[in-house]
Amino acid sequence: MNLGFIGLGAMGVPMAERLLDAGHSLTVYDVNPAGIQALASRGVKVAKTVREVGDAVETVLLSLPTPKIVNEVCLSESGLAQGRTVRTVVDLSTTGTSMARTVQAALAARGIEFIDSPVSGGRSGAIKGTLAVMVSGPRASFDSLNDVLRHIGKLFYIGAEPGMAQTMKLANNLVSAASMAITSEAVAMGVKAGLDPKVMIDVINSGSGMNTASRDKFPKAILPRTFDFGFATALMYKDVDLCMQEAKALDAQMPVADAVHEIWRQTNEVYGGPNDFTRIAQFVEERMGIVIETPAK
């Protein structure tokens, strides 16, 4: 199938590569030439504008960092809504429920279907094709996109209403963010008491406390002190903030989530931008006055 792909960042490039490996052809666009350069040897067609992608293909996939950028790519005067050929836009980004509904309604008025399809599993999942791919939209559209989306991960049909997949993604990322925060605090407390953090992580992973932070982030990026797991602090805070906006709109009382939101707000203030989200462990270290490392004998 001839597809468009807009957004060739840390997640976009490996997802695009998997689609190319599956035999799909791509017309791509990104404001950052580095992402395009990563695919240059794969025979992709490079568009000069978003509108050019919408003129070239019927189905366009998006992998973009913020709701504002998704809105601009879809609805600006030079966006996909003006494309002559595009009929389906599949948004793999995390934009929040409200933005998904806004974009869906605006594109529908132009005869373009919007499929809300955020993904979870990080860059490693994008590379391996093991992402959780959450989809909301008409069931028939979900079925028709199966041959495309199955190459990037496991598909979950969330529901027919626009934004439902975004709500699912925000709930998922809240749990992930909470795991990062509480595991950092628990391990830091243990280190302050004289425990070995590596032993702590081994025990947690063998017991009832095991979670994605203890299983993946601590062994790969925090204990080695590389802080390079592959997801930005600013993006994690953005996702938690979107979740809290959704909770407020629903009048859902979430006191634990409020605390998680606040620690990520503070972490983003100190380690925002492109800094890796595993830096939350350093933020906790600074507050406790310790470093998460094996204590001196």
Contents of the next structure:
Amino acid sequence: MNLGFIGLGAMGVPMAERLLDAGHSLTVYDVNPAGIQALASRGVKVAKTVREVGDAVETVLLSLPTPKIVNEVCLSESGLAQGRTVRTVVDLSTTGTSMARTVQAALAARGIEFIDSPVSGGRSGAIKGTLAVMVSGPRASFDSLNDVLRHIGKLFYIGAEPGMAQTMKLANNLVSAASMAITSEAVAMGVKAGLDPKVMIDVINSGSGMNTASRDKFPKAILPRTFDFGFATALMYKDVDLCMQEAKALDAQMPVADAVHEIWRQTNEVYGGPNDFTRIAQFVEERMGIVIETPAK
Ligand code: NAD
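Output the structure of the form predicted together with ligand NAD; the preceding block shows the form predicted alone.
Up next: the whole complex, starting with the chain shown before.
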């Protein structure tokens, strides 16, 4: 199938590569040439504008950083809404529930279907094709996208209403964000008491405290102090913030989530922008006056 792909970053490049491996052909666009260069040897067509993608294919996938950018790419005067051939836009980004609804309604008015399909599982899941792919929209559209989306991960049909998959994704990422924050605090407390963080992580991973921060992020990017897991602090904060906006809209009381939101807000102030979200451990250790490393014997 001829597909468009807009947003070739940490997630977009490996997802695009899996679609190419599966035999789909791609017309791609990104404001930054780095991602396009990563696919240069794969025979992709490179569009010079968003509009060119919307004039070339029927189905366009997005993997963009923020809701505002998704809105612009879809609805601006030079956006996909003006495209001559595009009929379906599949948003793999974390866009939030209300923006997904807004964009869906505006594109529907132009005869273009918007399917929200956020993903979870990180860059390694994107490379392996093992992402959790959450989809909301008409069931028939979900079924017809199966041959595209199954190549990037395991598909979950969340519901017919636009934004439902985004709500699912925000709930998932709140759990992930909370795991990062609380595991960092628990390990830093142990180090302050003289415990070895490596032993602590081994124990947590063999016990009831095991979570994705202790299982993946600590061994791969925090204990080795590389802080390079592949997800920006600014994006993690965006996800928690979108989740809290959704909680507010639903009048859902979430005091633990409020605390998680606050620590990510502070981490983003110090280690925001493109810094990796594993830096939250560094933020916690600086406040405790320790370094998460094996104590000298
Ligand atoms: P990223 O910042 O690495 O990539 C985003 C890409 O979009 C960049 O290449 C950027 O140049 C491009 N872009 C920005 N503005 C653009 C525009 N106007 N037109 C075209 N391209 C534009 O981000 P990422 O980590 O790949 O995440 C992408 C989305 O997936 C985000 O919504 C994120 O929350 C979500 N997500 C990320 C992860 C992860 O682990 N990195 C996991 C699950 C979901």
